[in-house]
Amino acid sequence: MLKPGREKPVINQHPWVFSGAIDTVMGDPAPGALVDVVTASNRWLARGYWNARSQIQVRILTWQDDPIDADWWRTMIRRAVEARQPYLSAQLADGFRLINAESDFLPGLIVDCYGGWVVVQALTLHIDQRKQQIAHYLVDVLTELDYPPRGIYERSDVDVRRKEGLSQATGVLWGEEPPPLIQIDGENWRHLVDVRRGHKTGAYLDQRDNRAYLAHFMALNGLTDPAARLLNLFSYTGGFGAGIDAQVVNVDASYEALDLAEQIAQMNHVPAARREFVQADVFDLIRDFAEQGELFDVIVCDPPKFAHNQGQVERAARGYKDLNLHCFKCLQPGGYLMTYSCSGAISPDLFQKIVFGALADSGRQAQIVKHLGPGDDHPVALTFPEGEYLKGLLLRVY
């Protein structure tokens, strides 16, 4: 039962009910159990799952008074899968997101596909308790749609599970275990993905379309001759250099990621002279480049999440500003900066203001060429603005 006046977000179909909005818990629901959400006057609003250990104590599954049973799960999973029909039609050869948690109205559940293997993240207790059933529902739905998976692998090894009282978990949920590296095919580029140990579920699928866009943009603007230089910061396995016929410097703190990036470049027959792989602290290196007068035609700055909550926003803003300031200093006149934030606590408006502040301090001029976000396999529910975590800007800098 909600406190008086706290029902509006639920009525507006926001999927989270925080502990501070709850007045009374009737009965003694077990952790992960289904509960009904009612107003202070006992009017039924929604049904979701309960976890008293989490600050988000109820995550809502439905605003209809329907049972949450096997048919409900199959229906919701099928709806999400069918929305990715263009990706399925590629015979699962590419990597893409199949279920995007709250934004596909299945809170706590992430499902990605890589070349026929399905990777599941159970972020919450309720999803964790039902992950074997969910794996079988996924197999049923994908098989019915004529895209049977080879195996379903769990990558529930993320820190957010601790807030739900869960430890990390990985392993096969169904079918074959994935190989050490899975090959997926992008446009004119083959990728290798480690779904068992790689970042997230193996790759940053939310940047897939932006990587393809950058390759197309550079080709369109004559930035693919041997003299053109791209600096790829926080490069991971080098995705933003994929398919780009230019000098690419990939910088990351992880030796393992850079080693895989080099393997991928070799697999795609990229001359060794066209790719450089630098293991370094990006903050230190970009400052050194700025002091040394190193200049690039294009810089991609795609750092990890700096702000995990509102309390970290101020510190994160300083980090983003410092990075972008030195990126501006390292660009040729007329060059391009593709810069991102994946911190959900940083709004698109705030991020643009942070980048503006860095520009002002750099003494440069810039134009916004394009606002950037994830691909359409990462939809954002209109009632869940928190789902809009990835935001980016492509800037022309003078």
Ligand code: SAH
The other form holds:
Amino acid sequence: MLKPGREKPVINQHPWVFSGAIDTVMGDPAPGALVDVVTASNRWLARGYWNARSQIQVRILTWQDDPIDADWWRTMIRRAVEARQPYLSAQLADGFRLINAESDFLPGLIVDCYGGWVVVQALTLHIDQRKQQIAHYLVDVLTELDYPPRGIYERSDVDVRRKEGLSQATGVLWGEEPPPLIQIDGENWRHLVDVRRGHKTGAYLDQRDNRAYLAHFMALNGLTDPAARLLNLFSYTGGFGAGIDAQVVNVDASYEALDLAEQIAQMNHVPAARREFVQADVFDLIRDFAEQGELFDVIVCDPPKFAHNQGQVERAARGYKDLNLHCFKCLQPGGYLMTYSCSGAISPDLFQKIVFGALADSGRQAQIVKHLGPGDDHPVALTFPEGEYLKGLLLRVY
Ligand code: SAH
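Form predicted together with S-adenosyl-L-homocysteine (SAH) structure, per the form predicted alone context:
Complete assembly follows, chain above in first position.
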């Protein structure tokens, strides 16, 4: 039962109920159990799952009085998977997201697809308790849609599980063990994905469309001459260099990521002279580059999440500003900066203001060529603004 006056977000279909909004817990729900949410005057609002250990004590599954049974799960999974029909038939490069948790109305459940392998991430206790059944529903739905998976692998090794009282879990949930590297053949680029040890479920799928867009944009703007230089900061496995016919300097802190980036470049027959792989802290390197007067035609800056909550926003803002300031200094006049933030706590508006602050300090001029976000396999529920974490700007800089 909610406290008086706390029903508005639930009525507006926000999927989270925080402990502070709850007045009374009736009965003694087991951790992970289904519960009903009612107003202070005992009016039924929604049904979700319970975990007293989390600050988000209820995550809502339905606002209709539906039973949450096998049929419900199959229907919801099928709905999310059907929305990815173009990806299922085209088997696009780099894999794609099948289920985007709260944004697909399935809180706590992330499902990605790489070739014939499906990777599941269970972020909450309720999902963790049902992951075996969920794996079977996924197999059924994908088979019905003519995309039978070879195996379903679990990558529930994320920190947020601790907030739910869960430890880390990885391994095969169903079917075949995935190979050490899954090869995915795209239109003009082949990828290798390590679903066991790679970041997230193996790749940063949310940037897939932006990587393709950059390759297209650089080709259209004549930035394909081998003399054109792209600085790919926070490169991971070099995704932003995919299909780009220019000199690319990939920078990342992780040796493993750069090693795989190099293997991928070789597999795609990129001449060794066109790719550099630099293991460094980007903050140090970009400052050195700026001091040395290194200039690039295009810089991609795609850092990890700096702000994990509201309290870290100020510090994160300083980090983004510093980084973008040095990026501006390292661009040729008429060059391009593709800059991102994946911190949910930093709104698109705030991010743009931070980048503006960096520009002002750099003494350069810039235009917004395009606002960027995740690909369309990462929809965001309109009722769940927290899902809109990835934002970027493509700037022309003078
Ligand atoms: N652009 C990538 C995704 C980047 S994710 C893609 O398209 O796939 C962020 C990356 O930043 C990770 O690979 C991580 O290893 C790296 N990283 C984190 N902190 C870093 C730092 N201070 N310096 C360099 N790399 C860093």
